[in-house]
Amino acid sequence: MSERDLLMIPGPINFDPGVLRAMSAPTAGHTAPEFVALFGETLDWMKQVFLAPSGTPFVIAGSGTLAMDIAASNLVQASDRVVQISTGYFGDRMVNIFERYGAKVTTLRADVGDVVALDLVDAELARVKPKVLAMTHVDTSTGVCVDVHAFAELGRKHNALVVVDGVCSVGGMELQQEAWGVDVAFTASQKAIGVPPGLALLVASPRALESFKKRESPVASYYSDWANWLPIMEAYLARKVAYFGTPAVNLVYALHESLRQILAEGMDKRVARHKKMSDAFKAGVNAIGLKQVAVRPDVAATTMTAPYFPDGIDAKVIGKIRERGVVVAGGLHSAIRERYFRVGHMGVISPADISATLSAIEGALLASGYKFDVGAGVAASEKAM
């Protein structure tokens, strides 16, 4: 990629200049006095940044995955109930990892582009009595979101631990952990956290660590196991030296300034921003005629877009999308894989990478024949900001 293409994906995203800068500095050891105090702070941070005051962060090296992984293996053992809400391709991801652990999943999937009617989901709580109620919360492989505080609210109601996959909504979506009451939300650094890959971040409630300290089995992931981390993010929140396995020390210096920067403009005004930047991309997609994967707007994800190709169009205008200086993402979801791509614009994004990218669109389509009003998605894009 070149150093001049807007990268456009759904994570990662493009990086603030300061986040970098912070990532590059001299590597200091894991115990030294000045980096336990700057981990204990973006931890204290993390716990802002999700509405978590009483909750506990856990910072991990590894991927969305990763943080999937110890979510799934800390609160289910052999047996468990979990009723899983999928709306795409990560929803099912989370059904295979709680499977893994020896859970039994009642998956409750979404037709493509749609959500999971609440009614069904309270029916199927009050038949299952899960432990768990799962959810993601705006699946990357369809843009698609759902209302994670009704979700909450009916796993309260029946007793569940409630657990969100935030990876595509953490940092630039609306998710009050707490007052929702969500027992278990993480993310991925690489997404509207704004940091380079390779961190897991996850708070969990003391609902959850509750739960976790009277299971019966240990757990069967090593690595991802809260008795071996739990000391180790409680001694940093006390500005302590502890030690497990090394953490990721320059991401946590980047994951510092990030989280930094998020709290500086503010939870609302942040959601607010990214708000407004997906209603302007997602105005002047619908102004060249481009259908989306969610088939209404309340179940639209704000951090990211997810466009079918028009008719007689297919994957290759995404190379000529990139020729044009911009890069998004194809298909992921099986089912509609070749019939669409996505687009992310979360994190530092700009109304100027907005109409940027909706130029490259227009100019890739226009070269591959589809008929439209040329800059009428710009327009309409800039009409909306």
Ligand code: PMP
Contents of the next structure:
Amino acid sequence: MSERDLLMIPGPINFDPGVLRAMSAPTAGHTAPEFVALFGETLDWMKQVFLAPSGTPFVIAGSGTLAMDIAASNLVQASDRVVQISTGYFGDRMVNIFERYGAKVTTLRADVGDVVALDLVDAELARVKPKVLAMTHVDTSTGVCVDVHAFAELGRKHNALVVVDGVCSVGGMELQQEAWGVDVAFTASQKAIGVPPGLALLVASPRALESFKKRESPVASYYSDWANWLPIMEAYLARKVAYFGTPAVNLVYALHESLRQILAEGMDKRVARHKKMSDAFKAGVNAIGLKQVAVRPDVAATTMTAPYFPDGIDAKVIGKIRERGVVVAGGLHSAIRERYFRVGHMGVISPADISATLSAIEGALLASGYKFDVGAGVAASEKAM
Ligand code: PMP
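The block above covers the form predicted on its own; next, return the form predicted together with the named molecule.
All chains and molecules follow, beginning with the one already shown.
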């Protein structure tokens, strides 16, 4: 990849130069007073970005899968019941993780591209009475988003802890953790949070921590165990030193700068900007005749888009898009892997990035022999901008 290529995959994303500069500062010791102050402020800002003023934030070195592991291993004990709403590859991964810790999981799925109906989830929650209701806000394998607010309300009604994988949503789509009654929300640094890969970011509600404290068996994963991390996060929140595992100091610098930028933009404005960029991109792909995996606009994410290839075109077109300086991702969902591609539009995404990406897609389709009105995609997106 050339340094000038535009990285438009659904994570990692293009990073803001200021965030990258923050990351390159000389590494302080993790007990240095200036680092303690910076980490403490970062944790305060995490609560603001997750909209969880009473929550406890965790910033731990690892990828998003570690955040999934932390949520599952701390909340369930052997034989606990879990209901998982799965809308793709990452929902299915969460099922595997819950099962690894001994949970009995009921997985609710709809057809690829759709979300299971509310009344069906309501009925299953009444039947199963699970300890945990889990869902993926945006499944990055399909670009399908679920109505977290409505499902969390059902989880609450049936007294389940609500867990949301927000890896492809937090910082880009609306997720009001506390107001919506979400007990654990998590993400990874490399998506809409806008920090290079390497941090698992999670916020736990008081209810989640209460449930954790009532556990009868120890958490099976030593590294994920909140018993190890809770005193550390509480210490940094109080601007005190504590040690369990060395924090990823330079990634925390980057996170501090990125959260500062996110809060300076404002959560509402940021969510609205992501929606605008998404609407413009989707208008473009629609105008050139590409259907999306998400079956309806109300189940389509605004952080990414997953378009099907048109008839007669296959994944080779991805290479042609790349030759034009734009990097998009191939399919991931096993049922449709060869039939679609994925484009991320989150973080510092700008109108110019959307236009350049659509233009590269159009050029690649033209070079692949697809018959369409060249320029229609860019024009439709400009009109929607
Ligand atoms: N959940 C979702 C929705 C994701 O998109 C991803 C990563 N693409 C993960 C979990 C896992 O994150 P990671 O690859 O950082 O382990």
